[in-house]
Each structure stands twice: as C-alpha cells, then as structure tokens.
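Have a look below at one chain only, the form predicted alone, in structure tokens format.
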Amino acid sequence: MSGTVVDNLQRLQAVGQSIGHNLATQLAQWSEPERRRTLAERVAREFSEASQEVASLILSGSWRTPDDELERRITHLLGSKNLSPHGTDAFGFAPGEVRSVVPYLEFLYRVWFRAEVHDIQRVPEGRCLLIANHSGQLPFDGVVIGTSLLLDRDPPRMARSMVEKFATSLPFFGTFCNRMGQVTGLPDNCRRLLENEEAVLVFPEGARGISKPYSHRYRMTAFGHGFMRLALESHVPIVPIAVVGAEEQTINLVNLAPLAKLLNMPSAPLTPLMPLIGPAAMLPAPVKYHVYFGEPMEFSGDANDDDAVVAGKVAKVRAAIQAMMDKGLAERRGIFI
C-alpha cells in the first residue's frame, strides 16, 4: 500500500476520533444533571412567561381585529376581479367565507403563536410567488404566513398556497381548502394564478421539509426546481420567506414511514406524547412565531435551462431564505418568548 493511501487513511482514521470524541463529550454535558436542570429551568420560565402574555391577550381582547377593520379588508378581497358574480374564483377561493373563520385564524396568530412579522410591506402588489421555508409536521407555517398577509398587509392579500394532493382529495376538509383559497399543487395550477396577479405560497422541500425530524430542525431539506422554472417563464418576482418557531411546535422523533405508506399519507410523525395521548399529540405547543419577508428576487433566463443552471438560481432563495433564519435564530429571546 502506497504511502499516499496510508496517510489518507490514518487523517481519515483520525477525523473519524476527532467527531466520535467531540459527540460523546456533548452527550455527556448534556447528561450531565446540572445541565438538564439548566434546561428544565430555562423552558420552565420561558413557558410561564409566554402563558401569562396569553393569559392577558385573552382577558383583554386585545387581540382581536375591530369589525370595521375586518369588514374593510373582506371587502378589499371581494373587490378581486377574478371573482364570479356568485363570489368564487376558478379554484372555488370564497373570500366571503374567509370572515367567519377569521376569528379561529387570529386567535392562533395573535395569541396561540403570538406571531411577530417583519417587513410584510416587501410583499408587492400583483403577481409574485413567496417562497419559505417548511417544518412543523403540520402546515400551520403556511396558516401564520397566509394571516400575515390578511390582517398585517394593506391593503391586504390572499395567499394562494400550493398543497398536497393528499389535503385537497380530503372528503369536507378539501373542499374548505379550497374555499380558503389553497390549491393543489400542480404547475398548470400555479401558473394560472400568477396569470390572475395572485400571490402564490410554495414551500419548495414540500413533505421532506415539513416532516424532518427535530435533530433537523432548522436545516432546510433540498429545494424543488418547478417554482423557479415558473418564475421565470412567468417572469414574477419572488420574495424569501423565513420562519422561525415552527421546528419546536411538535417534536418529531421519527417519520414511521411504513405506517404513511399505509395510510397513504406523506408522512406518519412519531411525538414524544403520542404513545400518552394518541393523535392529540399533533397538535401545536404554543411556540413563538417570527416570519421574515425578504426583499423581492428577480430572475432571467430559460425557463427550459439545463437543472444545473436553474439550481444556481435556486441556491440564491435558499440562501437568501437560510440567513433570514439564521438572523432570527440568533435574536430570539427563547422558543415561547
């Protein structure tokens, strides 16, 4: 065996030492019971703290949107050429059933996730496609960035978000999809709402990034090419969309991806509690939100260009998309507060 190769062999043996040493040492630090003591703690405060902001946003009522305010901005909606004069769009979007469950959407924004939004006004008007990062095993990601645009924005938008198939097919709950202005996410679909001037929500690691374990947390999964092929056969603006609070809204031990199959679901999440409390345990810990709007995104070029062409251009959103996390991350007080 040539010199090279041993060399090569003994850095590699020695990397291989190096990582091995350094993970156990962070396992037994965080074994250490001072350390979970520490940790217990800091949840402990950070979730009294978040539960009396709650506590009073409630008693208060401060929370809610005045009727006049929400009358103005249904009737902004309602005002969209794109409606038929029953009220619906193609798709079967209802803005005037969007006022009656407005009032369950505010209470999980403004008070369950206590939602903190920065520079919404990037959103421009027309057409454009909004671009975020996916986590939380269930999309309240999407619910939160679609709210934003509802009751922060003036005027106020809609926004389209592209979803599974597996949502849309539901018996009832795929019709109130539609109703609500969600659309199964199809290119042709997705197309013809940028040509109506709507805004479009895609969250290109679709299933992949929604189910990541939390050891991922924060760690977006690869990015689908489709939405940057259609911005620029659309020629449409995209604006970066980074959200942080959702990887800690429910904790995913591991994606049973056998029982999805099954269940012809995308993904069959593992919690911590669901072996205590069944399918309750899907549902969302009263995390803080913070969703960051990026400055709009132009883009030339073929839509029909070789994948390697059109992944530089992408790797330009998810970077864009990585560093507004980043920045997020490092400015958050805690995962309630």
The other form holds:
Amino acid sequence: MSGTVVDNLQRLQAVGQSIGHNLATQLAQWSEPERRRTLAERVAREFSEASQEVASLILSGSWRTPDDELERRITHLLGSKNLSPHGTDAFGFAPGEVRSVVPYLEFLYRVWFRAEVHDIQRVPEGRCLLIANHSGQLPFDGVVIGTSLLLDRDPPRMARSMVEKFATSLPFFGTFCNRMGQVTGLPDNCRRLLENEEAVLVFPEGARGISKPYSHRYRMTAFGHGFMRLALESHVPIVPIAVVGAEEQTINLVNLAPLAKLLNMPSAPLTPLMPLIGPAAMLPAPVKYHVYFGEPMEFSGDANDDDAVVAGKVAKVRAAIQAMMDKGLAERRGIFI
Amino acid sequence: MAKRKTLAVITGIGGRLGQLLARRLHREPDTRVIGIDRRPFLRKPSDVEHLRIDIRRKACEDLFRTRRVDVIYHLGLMHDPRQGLGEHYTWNLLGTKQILEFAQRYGVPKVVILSTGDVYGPQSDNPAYISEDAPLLGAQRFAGMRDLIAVDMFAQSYFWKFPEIETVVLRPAHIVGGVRNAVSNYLRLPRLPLLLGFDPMVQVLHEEDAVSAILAAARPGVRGVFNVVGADALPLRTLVSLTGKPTWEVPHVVLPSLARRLFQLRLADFPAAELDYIRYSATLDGERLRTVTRWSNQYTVEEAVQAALRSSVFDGGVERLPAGLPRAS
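To test you: the structure above is the form predicted alone. What is the structure of the form predicted together with the partner chain?
Time for the whole complex; same chain goes first.
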C-alpha cells in the first residue's frame, strides 16, 4: 500500500521536474532582451498588417460564397448515392445540415486564417486518402482542409476525417461532428468510407502530432502505419497535404500529462495565456494558413507486410509532406501574413 | 400417397413474433405448425397445434420423440428487466440447451434461433457497420444482457459440435411493431425522452420483415450467424420526429439516476442501462444475410414506426411468465 503511494509520489515528482525543466528552457530563450525585442516588433508589425486585412475583408463582405454558388455545392453533396431517404448516410453525415454551418466555417477559413490553398484540384474523384501533418492543439487544420474541399474544389467534396474517439463520444460536439461527416477513427469505418468512394482525411501523427509543444513546431512526429495498410488493402491513391501556419495558432509550452490523464483527455497543453483566461487560451490566434496539396501517390503491395516494409512506404508519404512543408516555410512572409 | 408435410416447431409462439410467424407458416399448404409456449395464443388458426408447456419439461421431449420435426424456430427467449437474472438464465440458457439437444438427439436438420442485435451493445466507439464477427460487448454496461449473450454463444458452439444440424443465429436490429420490446414501448410513450446533446444512429426493423428474415434463414443450406438490419440507419431524433410526438430533453448526467429511481418505483419499465441506446449507436451490417438469402427489407422506417404506434395495446405478446405457474426443477 505505502509502496504504491511512494511510487506515485516519485512519478509525480519526476513529471514535475520534466515540466519545470521544459518551462525553464523556453523562458530562458525568450528572456534574452535582444531576441525578445525583435520578436515583439515582428509580431506587432505582422499583426497590424493582418488585422487590416481582416478588417477590410469583414467590411467588404467579400469573403462569403454567394448563396446560389453555396446552394449548388450543397446540392452536389446531396446527390450522393450513400444517403438514405432520411438525409444521412450510415455514419450520420447530413449534407443538408452543412448549409447553416458554412458561414462559420467560411469565416474561419477566409477571414480568421486567410487560408491560401495550392493545387486543390489534385484531390481526385472517387475514393482517396488525404494524409496531412497535424498541429495546433485543436484540429483547426482539419476544419481548414475540409472547408477548402467544400468551397474551393470543383466539384465540392466532403472530407471525412477520422476523429479521436474521445471527441465523438462528447455530447453536442460528437453529434455535430457526425452530422458534418466526421467519423470515429476506426479502421473499419475508414474501410467502409473508402468503399463508399469517399475522401478520407487522416492525420497519421494523431494526438501526438497535434499536441506537440511549441518548441517542436514543424517537426513531424512519427507516422502511424494504419493508413498505409488501408491504402494497400483498398488500392486507394494517397494525397499528401502539408499545412503551414497551424503550429503557431496556439502555443503549447508544455503538456500536462497527469492532468490529461485525470480528465481522460488526449492531452492538456499549458499555453502562455492560460493562467489569465483559462480554457479560452486554446482558441487559435489569427495565423495565416497555407495548405499544399501534393500529387496523388499510388502504392502497391501486401497490406499485411512486416512493419519494416510498410514503414518504407509511409516514409515516402512523410517525405512528400515534409518537402511541401519546407517549401511553404521558406516561402511564407510571416506567421500572420 | 400425399407428400409428407414439413413439420415446424415454434417456441414462444404466444409472443407477437411467434404468432406472426405461425400465421405466415400455416398459410403454406405443405407445412404443419406446432407451437410451444406457456402463454396463450389468442385468435390461433385452427390447424396450428399449441402445447402449453414449459420447454424444460419432459412433455416437450415427447413431442420430438413421437413426431419427425423438420425445423425448429426458437423464439422463446425472455428479456424482461423485471425478472431476476436467475430466472433469465434458467429460462433462456437451459431452454436453448434443451431445444438444441432435442435437435441433435432426434435428428432435426434445421434450427433457427432468434438472438438479438443487442448482443453487441451501444458504445461510443462502435463502428458504423457492426459485422457478425464483432465481439459481443452488450453486457459490459448492461448486466441484463448476460444471459442472452450466453445463449448466442452457446448456440454458436453447435456449428462445430454438430455440423449435421443447420444452426442459424439471427441478430436482428430493434424489432418494431406490435411487439412488446423496449424500442416499440419507447415509441409508444406519450412523450419521448432524449438525452441532451446525443443523437445516435438507430436501425428499426419492421416485425413483418423480421418474420421474413426468419423464414429466409430457415431455407436449406443457410447456416451461421446473421445480422438482420432495419431499412435504413437514421438519427434517433429523425426517428422520433416520425412519431409526431413531443419529446423531453434530459441531460445525460441526470437521466440515469432518475431512470433508476423510476424503475425501482415501477413507474417506468426501462432499466437505466437501456438509456445507452438513446446515447450511443449500435448499427449493424446486414450484408451477409442479403448476400446469402437475398432477403431485403420490404417495409420502410416510416411503416415500421406506424406499426408500433397503431398497436398501442397488444394483449398477447408480453414476454413475461404468467404468475402462479410452477418453476421448472
């Protein structure tokens, strides 16, 4: 009995030390006066330019898709053969309910994040896997990719993303996800969606990727192999996608793993503003998103091959995303512009 | 000489599904029907024999010893939250064991067992298509399902123990109509409770479609486990709106304790664990039955809901043991 108490105390102490160490290193970096001044100046300059852009977008109202165009896109989705007479597919996706949500999605997409999307027409018709890097603490990268396919691809497609089980079990949010076509992340669900000729969005880094601390930004974590095995099994093309910009939307100083465990959540990031404004600190900063769609990649082979064989194929996808990400980072003018 | 008629035995013939099945079978010219049930069979067709005995009694064995039975439809499973777990176990598991043993001992070539799709159980991380190979998790939060899962798995063991018997286990989605079961009763409530923020996908199966599936499964050559699906999977709230009835929204943190209390006070007939069905999805994959037997839904979801609402009072189908009958020893 007392043994476990001591064990737990020791573990807690070790966790505390690692959290403290991480915080100290990050604060030390920022406490150099020179570095702090240039960073502050740069952020202030970019931020004022970005807010002017946001203001002019809002004032002109030019960010909204015209109603008839939106109607045409929704009608296209409603034409899917996977829908029952009750307006949903077997996963609970209700295209008719997307209409009322589009203004909010589009505000995030065109105003808040001012997303720049490259080569979206590379997303093919029919079944495909969309594979992207994952970042930003909350999955706004998924929202942006989904909105781009809905509003900027011709004809529109609904990205069906594989969502963390935790999220789809929540009241309201889980139901909302389902109606918007987002699906509990299970291999079986993915297989069925592909059989239904859907475009399935997978973040192979999963929770590891999205909740990584700010100091690890633009360093992709290890990719899971599940998507590649499904691609080999279902013979689907893979579209690599790089998202640049999302890393800076919410700054995660450190992951509070014990708290996450306590609340049964995938992660519990501590952000700089959290002591002041609490959970609202998880809301994204108005960073600029750049989304790069790569050429579809085809793979062949045995879906049940050894990990080592599959890992080689996964590495090719990861490298394709890395290349687009590097290019995007080199080309971007700033975090907010 | 006239051709020998097919002899079909239906357990649980006094229940709604048993009666529907008996009526369908007795219309076929070359089939004779014998029903076993302690409950009465009201408006029974005259050529249907009804033995008002307990499956677990010796008189039941006499039937199989003296007559050559061609097919057993085992619908006599009990699921009544008011009955104790012990009674459930002896009735369901011993009853099923008895039936399968008769089949094996007296050479009945075909046994169709009506299990339930509830063996999978509603879970937040269920796939949208639960296949027959999925684990039977239905009892992990609902102890009242344990005996039904045991029956399902016991029946499956006959696939390899006695391969000469064509054993079929059917796992239907929620059967809706004149039946007395949780879902039909739910739809018949004057005001339907919903859990705030939850809207799972549900499948409802018209009772006549369920009977057709049972008949399809009885055809020669069909064996194994089959899900029987509803016409479509649809959100619970869409299903509820088809009844045209008012609803009340309750937070999921409140309703279970409220439901437990109402159940204890006998003000509601739903055990709290059944609330998971209005919280999480459990939708089945019906591909196997469709491929093997070409069975398909003939009734729409709307027709199923209307069938449930039409028969708000049904006298013969209470899946409950009559009081005062001796317990089997």
